[in-house]
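To begin, one chain is listed below as structure tokens, in the form predicted alone.
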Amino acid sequence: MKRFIKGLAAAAVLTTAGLGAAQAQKAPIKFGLLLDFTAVYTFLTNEYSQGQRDYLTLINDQGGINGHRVEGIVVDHGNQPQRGIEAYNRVSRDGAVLVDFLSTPVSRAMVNRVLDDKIVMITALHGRGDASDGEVFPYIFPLMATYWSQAALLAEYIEQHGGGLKGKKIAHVYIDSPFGREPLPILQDLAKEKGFDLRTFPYASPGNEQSATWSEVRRFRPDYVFIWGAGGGQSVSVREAIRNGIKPDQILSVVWLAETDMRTVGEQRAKGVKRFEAVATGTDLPLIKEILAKVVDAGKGAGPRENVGTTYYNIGVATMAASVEAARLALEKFGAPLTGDKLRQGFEMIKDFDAQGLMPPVTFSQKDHQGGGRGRVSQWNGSAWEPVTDWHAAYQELVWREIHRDSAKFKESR
């Protein structure tokens, strides 16, 4: 495994080769891509990291960011905060201006440190939802819809397309962890406001055994079920729901439900399941087509071709596309060298950026580091995820009430 990770780091640095001598004289921009390749997040990390590195290869082959190549420094922290701290120490000493841990335990452990060091930390689809409050967390950028925003949008889908929320019975089936419980305040507020019956059904981590939980869900006889887990537990949830008489089109998932999960359940059996979607999927997208033509098919890809266009690959591409855009804006306004503070301001200058249709338009400001909270609902059609709504945000007044409530507690404790 160590040899594999060293290979990842080498590949990330080698993507900078091919720049002209004049460009190579400019200081490189360093991103610390410090991920979990060996423990909890393995269900997505390889595809996510491959998307990040392929995008950086594309950028470097096009001349970098205003002539500055981007070095993606890839390290495995194994979802262990202490190893994450050690990796952070190494890359920060080496001049990294951005870090991505893709791990809630590690990123939470690093909050105070990155705020003190003034290094940008991106936390797409993990970490603290209240870090959306840029006035309290100036160097942390969730980038995409928080779990609060995801739950709100799924509930709104039922209101708009499922005959309304009033009188409905909705089950929230979740892994018994802070992640699984995170949507509850939003759902509870909406239940009071919209008049639906919300019941919660936790199951033990990692979610391989859920049969007792779903027996209870069956007795509740819900109109809709939210499933809130990740990795192998998600396919177990879908399978158990169907086995207990819940139709696929009654199942709505957090973002962590991918193509591989549908194959595990059975592609046709899972037809109709819906999920929150943070990025568009597939290869029929301008940016993904460009990566295929100029990176993957040119023999410079960081992994298997079949991963290109998957949910987690495209999320990885989107994180780097937004980060590179922030760096570009910062360099254009403030010049080199790029610092964490300049990069922060670069993010806050991003307006309606969608990476050529790959993601919903995001706009950041000093106050909003979530980017607007947009997403969409997609449905499994038996072979692929198909969007059934446009990009939009829902019930953001409730979401921001939760963000400000938690960020105020953090500010008081810091």
Given for the second form:
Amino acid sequence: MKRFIKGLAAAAVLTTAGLGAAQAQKAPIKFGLLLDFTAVYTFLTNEYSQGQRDYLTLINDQGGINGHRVEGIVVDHGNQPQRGIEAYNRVSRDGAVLVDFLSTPVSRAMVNRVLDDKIVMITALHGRGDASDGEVFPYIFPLMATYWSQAALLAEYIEQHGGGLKGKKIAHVYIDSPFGREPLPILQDLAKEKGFDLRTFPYASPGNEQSATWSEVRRFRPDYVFIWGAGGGQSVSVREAIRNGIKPDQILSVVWLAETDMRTVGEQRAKGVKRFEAVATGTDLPLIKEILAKVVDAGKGAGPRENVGTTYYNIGVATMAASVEAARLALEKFGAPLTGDKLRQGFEMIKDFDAQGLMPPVTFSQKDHQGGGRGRVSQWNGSAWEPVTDWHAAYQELVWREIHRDSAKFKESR
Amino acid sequence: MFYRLSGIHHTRYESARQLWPIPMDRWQIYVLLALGLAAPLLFSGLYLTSYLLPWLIMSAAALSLTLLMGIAGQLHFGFAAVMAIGAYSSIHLVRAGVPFELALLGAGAIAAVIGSVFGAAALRVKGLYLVMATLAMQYLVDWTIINVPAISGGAQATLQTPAVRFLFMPLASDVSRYYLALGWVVLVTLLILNIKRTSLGRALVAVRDKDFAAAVIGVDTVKYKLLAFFTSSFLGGVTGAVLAFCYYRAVTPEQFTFNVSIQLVAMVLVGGLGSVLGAYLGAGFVLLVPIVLTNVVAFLAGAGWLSVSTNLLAHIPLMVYGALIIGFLLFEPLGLAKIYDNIRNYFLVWPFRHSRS
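Can you swap the form predicted alone for the form predicted together with its partner chain?
Below is the whole assembly, all chains and molecules, this chain first.
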């Protein structure tokens, strides 16, 4: 009997040890990819999510991060804060260390929660711009150039390549929502500093009908037009601008302008339109080629092949590339299990990471969660987006003044 | 059987006129209240904060709206704007140093005043035309919040709710937030139940059924229509503040858009116009069914029983949800509360077949 019990105990120890080892090897890293597939952000969510999942498949097929698989939990929240909160509570209970909502209203409602729960939230190209201030928002990473950096970079493009800003008339045509109004402080400061004439023209959400706004823009006779919208409204803006006598190469857009919008306007007609670019577009990039070869052509792709390499697909890949890199650095330094706090420090260790040329080199620190605010301007050549500048950042001291002003307000109210 | 009536003799007016004269109803209420009070012990944080809490708060909102739409018969398609006024007012009041308890009342008062101003349109127009007037309120309030940085909170257009205490209790944990929401919804429920059996409630019903007939029998329609808008907006404003402080903890204009107004109207209609139980059922249906369906579909897909594209997968819950709404309204046009009422009526006279209503 004694021997039996001893044997049982030994077996139990062995099994637990074995299980433990197996678990340590396998314990997956969970990312909550809680997106809006059904409401407002539908214009990009499919491609974006496809890029995210394809990249995770690539990583997992190569053995994950030091043997840890990365599990992306994809859930729809329909752009509704209460559904986002439910999805967030669910994945955080299940042990997710990173969440991505790709929805400004939802991620704004989450700020306090992720800061309290110590879970990393990435807000690439959405959410609060002032979250770049890592000292106030330790767990939030905008990852890419915020809307403020984008506006600054577009203005700088005119200064460098468009005949200087001084004395120019610039029209800012935007969707009348917090998102559309966000770059206004930066543009107003720049107008004062550089001496150009800035006029703002809002159009009503969702922007399917903008003709009244554009006839006003026409009267203003602008030298350059910034269009600041998203989704269907963007192609309407370009079309209305051209109809009101503005040449395509006078139009500069926020990051939300993609191949599909150009097709809606007419590929040849829109030739010359410029946009801010946060992530390189196309399949002619080492990382995208690798995904094509190892994931998509192997039949493991998460969606149609023709989406691979589109603007939003590549943005999705870039978000996951940066997150996986952060997780890798964190695991190397601190070891498993990965927690939100370790992952945050992993992000802050990233230096000059560019995902093999897919994105501008980003460097995060405890202070800077934007990663440098770099981007470039690209131009539609009739069939594809062609970069016309190198990756660079513009007027960052101005952007950071704005970031600090807003984050101080947030800190005060928290 | 369950709703036994025999042997129950009311010998005093008070007992005959109480809210739930039938013991079975009373016991149900006690059990539900006990469940509500014990919920933080019974449910995990996930279910408490992401199902029960929003359900209770949206039930309070639906109750406020059903007072206006169901009892007083005044259509309102801008109720989210009323809640937005309450939410923003409460945060700005707390930031200005007003105690939270007073800020809640202040939020209600401000919402009530602005709501009644727009409600004044109801004195002239009815039905669809009133819908247009309240829609105007929705868009005007949205526009004002977005375009006045002093209200919306600057370029980020987000206001965090400050840390507050309610009656000396810090509102810092999920449980304390839950109890505040529970207390508010119980208060609103009792208020609406009692309004329905007072002269105010009867006057509102008279106005709803035919306003000039009500005037003929001596009901001051101007007064009662305004009173309905005032009361309902007050409750809606406080509910908006509770929603902001207990649930969202940060307000942005997108939380109170036109879609939310439509959802509120849907809650009232699916639940049953003018019914208190219906407000709860409708809020539960509109708020929670999409979440539950999304999770069920995600589970099925995870188990490999549904292999379709992610895009279609995300839309299946919407299709089922739409079909459910149509299905329920075809089955019982008077709403979910009427379904419960039918069952109750059946058991009231069981084992006999015919109930009176």
